[in-house]
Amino acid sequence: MTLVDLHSHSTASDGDCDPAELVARAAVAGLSVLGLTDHDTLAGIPDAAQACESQGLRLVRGCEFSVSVWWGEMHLLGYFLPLGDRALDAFLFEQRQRREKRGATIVHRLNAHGVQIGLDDVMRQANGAAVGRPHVARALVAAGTVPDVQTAFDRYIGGGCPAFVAKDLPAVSEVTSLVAQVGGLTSAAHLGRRASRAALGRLKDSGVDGVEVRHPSHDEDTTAKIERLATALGMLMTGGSDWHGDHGGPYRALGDVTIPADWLERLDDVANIRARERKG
């Protein structure tokens, strides 16, 4: 049986386990296939790649892009992205620096109220990682300001919170034509009750070639909506247990929730046709 995850994190983004450490879980786990999507970075690929060879695993050359649509923000996920593009690695640089402007705001904003913490701290959570709001949660921690994660989130960097930033974000036309460009393609992710037909004809419109069916904190009432606008719509289907660790949270187990080998063929056939037309 193939056991297929595309959606996963590593410490090259915001995941707690290297990537090494994430594909020998993975084969715990029992997976065949491992998608590791970390946000606005392939860094941890190779090494994720290294280790799949070791482990017999393929793996799936994936990013976690953060877009703009017509509601605010939506998370897109990239696949089959290409290491050493010019263009690719030159956007995602880009979107790095947004990440670390982005925290050093947050903590100016959490020092205006009292919060004694500096971007140092910030960036020694990343430890070279794109920056992410869980890495400030992480360094609030640390400091000794809120118990847990959730904490920190619920009282300064969450959404309508004292120290909330919103992100500037490049619009999802840009980033589906980027990468259709490098012969990838994309599916909207964990989209919930958002997910309805007119928005993702729209998404469709935009470029985005799929949508993510499968998520955690998608129900089953709703796994199976989403599967079947996608069906309707004539858009691939992806999903994945979009693991960070084992921290809770909405998070499943790492292969909790996988998608069906047929719908991964229905993906390769894809960008293989892609990558015809781009040699063509």
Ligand code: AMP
The other form holds:
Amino acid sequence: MTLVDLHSHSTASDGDCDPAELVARAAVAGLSVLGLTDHDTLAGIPDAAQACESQGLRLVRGCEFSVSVWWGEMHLLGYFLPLGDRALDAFLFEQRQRREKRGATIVHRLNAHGVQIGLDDVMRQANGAAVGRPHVARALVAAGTVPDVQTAFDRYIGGGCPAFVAKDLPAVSEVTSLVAQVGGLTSAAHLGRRASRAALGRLKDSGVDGVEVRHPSHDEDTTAKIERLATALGMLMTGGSDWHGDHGGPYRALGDVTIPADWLERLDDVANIRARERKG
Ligand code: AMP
Ligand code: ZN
Ligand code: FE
Ligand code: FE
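Right, the form predicted on its own is done, so what does the form predicted together with the named molecule look like?
Following is the full complex, with the preceding chain placed first.
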């Protein structure tokens, strides 16, 4: 059995395990292919690649971008991304800087709501990683403001809450062209109920190559529906556990959500064609 999980996070963004530990856990879970898809960074890839090599796993180099679409924020998974590409690295660097600025704004809002917390508390939790709300949540837990991460999201930083701050996002087409230009592929992440035929068609027109069919937030009906739509529209299919750690909120265990090997073969085929086109 080839077990493939194409969606996971490490300490390079908001996951609990460093890349080597993540790979070790993936091996224990019986995975043979792991996609590392940290938010707005490829910083975990080199360590993950080394660990995969020594554990006999295949690593798919990925990244989870946050992009703007007609309803607001959408997550876009990028795969087969090169390391050391100047345009891609510069783009990701800017997104991380925006994340840091947003972190400061969130802290200001929290302070205005009487929550005593500093940006340094958040940065300590991030420890050099791409800053995200989970780091704010962990800082709030460490400060004793809330009992757990989930409560931090529910009371303060989740959508509609007093300290929620939207990201300043790039357009989806900006990211799909950048990724295509460097020879990668994109897949619209965890669309859930947003996944209609019209929505997927529109995303495809924006250059999105595939769609995340299997995800812990997708129930059986949603999964079946997205698979049907992807097939009808000729889009690639991806999926994975979106594992952030054992305390990662609504997520299941690493390796609990896997995709068939032939979905990965199709991804490989398209990526190979794209790589050849770039050379020729
Ligand atoms: P950000 O990119 O900074 O907006 O943070 C989004 C990340 O926060 C997601 O990728 C999840 O890891 C986490 N997250 C989002 N909503 C929740 C929630 N309700 N409870 C726990 N974690 C969440
Ligand atoms: Zn996350
Ligand atoms: Fe996401
Ligand atoms: Fe994710």
